[in-house]
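Single chain ahead, by itself, as structure tokens, in the form predicted on its own.
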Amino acid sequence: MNKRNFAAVIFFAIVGAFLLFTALMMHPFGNFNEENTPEMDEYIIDNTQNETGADNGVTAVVFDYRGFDTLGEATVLFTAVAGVILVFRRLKK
């Protein structure tokens, strides 16, 4: 095995590691109320106009609550476009 592929090896198991141990820290998904609802959606529809301002809740949470996460998709989608046309570029030449 070369130095190239053992550091690849060493890279993906540390990866591996690393997103194994973060799923097992993840929080069980959803606190449910005594209602039986999850307790974020019942602060989201009593809050979301006070907070945000915004009338619709959808828009609140995309945009609002979470809008570092909705900005991250989107630098995702314009490194995969600009990917796509530079390879596109190469090809034409």
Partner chain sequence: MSGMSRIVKTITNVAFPIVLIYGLYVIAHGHLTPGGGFQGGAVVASGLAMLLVAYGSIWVIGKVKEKQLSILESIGAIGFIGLAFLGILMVFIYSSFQGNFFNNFLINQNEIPLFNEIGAGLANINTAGVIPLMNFAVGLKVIAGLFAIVLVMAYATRIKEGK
The other form holds:
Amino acid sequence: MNKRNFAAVIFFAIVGAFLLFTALMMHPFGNFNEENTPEMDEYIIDNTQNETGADNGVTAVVFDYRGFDTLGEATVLFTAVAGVILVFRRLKK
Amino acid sequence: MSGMSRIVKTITNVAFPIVLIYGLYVIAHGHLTPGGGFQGGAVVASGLAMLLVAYGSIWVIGKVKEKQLSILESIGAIGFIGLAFLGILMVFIYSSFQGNFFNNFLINQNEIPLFNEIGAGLANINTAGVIPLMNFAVGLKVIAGLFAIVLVMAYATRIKEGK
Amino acid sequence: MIYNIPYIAVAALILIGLYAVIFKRNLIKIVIGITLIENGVNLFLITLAFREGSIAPIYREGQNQIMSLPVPHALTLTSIVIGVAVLALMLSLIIHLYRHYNTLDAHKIGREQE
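Other form of same protein, the form predicted together with the partner chain, not the form predicted on its own:
Okay, now the whole complex, with that chain kicking things off.
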């Protein structure tokens, strides 16, 4: 085991201990009460049908409330397709 | 590699229209049931990938070029962004509308009878304003994009004859 | 304690992925590790969305149950599509590297061939 591998082991142990400790310190799974429920989600659940007309709350969030997010996602997909076609253009012959 | 055996091709011929129709159903009912443009597009792209596996990439690239798929994907992206910009444009046409980017301009109005009703849990497909149109645009984009990725990767890494 | 099992599963997924990214030298295994980390993050978002006794955030006729939170679901959807795009780009770059260097070892790629 050389020095670089030892540093990697130390880093892995620190991150692993951090993650496991955080997992034990989280609030219990599925336990939302009045105080720690996010207001944004409550608003969206209450007003989805009146504001967007959609029955599906997730689609309403994706395409209406957070449309910019979807725009960036579409840009990422477009860039990936362009990159894959660009990479394989030279290999194809 | 020119495709797999006759059994696989026959099963693909049977299963492919069903997969296609199910994916288009998921796209079209994205505002009512679980699903949407991305999920339905992924389903249809999986069906097309099944076609690619069964018939071989050389046969498929004789039918569809990746340039055409690229054009289809660009049409989807332009449709999505155009629908988003129509939200701004609507404030000039109807002054009563509040217009901004990604405005849902088809809901809460009576001039255009297209997707303009409020959903009430009755599975009415004529609801949700601009969301179904965006679902179709994103669905087209995802179908073309994923199939272009799979097609180009399969064709570039094909097994050459006699080598 | 028993209610934290989903979070421990998330930590385990991310740790397995991190192990593959740090200690493996094969590029395909590194990509598998990155995908595992991504799946761990998706699982974490989904566990944050769940409320006890809730249904999916889709309105149906005549039901009055509480719904799970819709925003983490939407973020997970975004994350999945971005993950597919990044995975395709990584794999195509790996194919290109293999054609060029004839190896998948991360320590040998990029060096001059001695």
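All values derive from a computational prediction rather than experimental measurement. Numbering follows the first chain given and starts at 1. For the two forms, the rigid core is made up of the largest set of C-alpha atoms that agree within 1.5 Å on superposition.
- Once the rigid core is overlaid between the two forms, residue 78 does not reach a Cα shift of 2 Å, moving by less than that.
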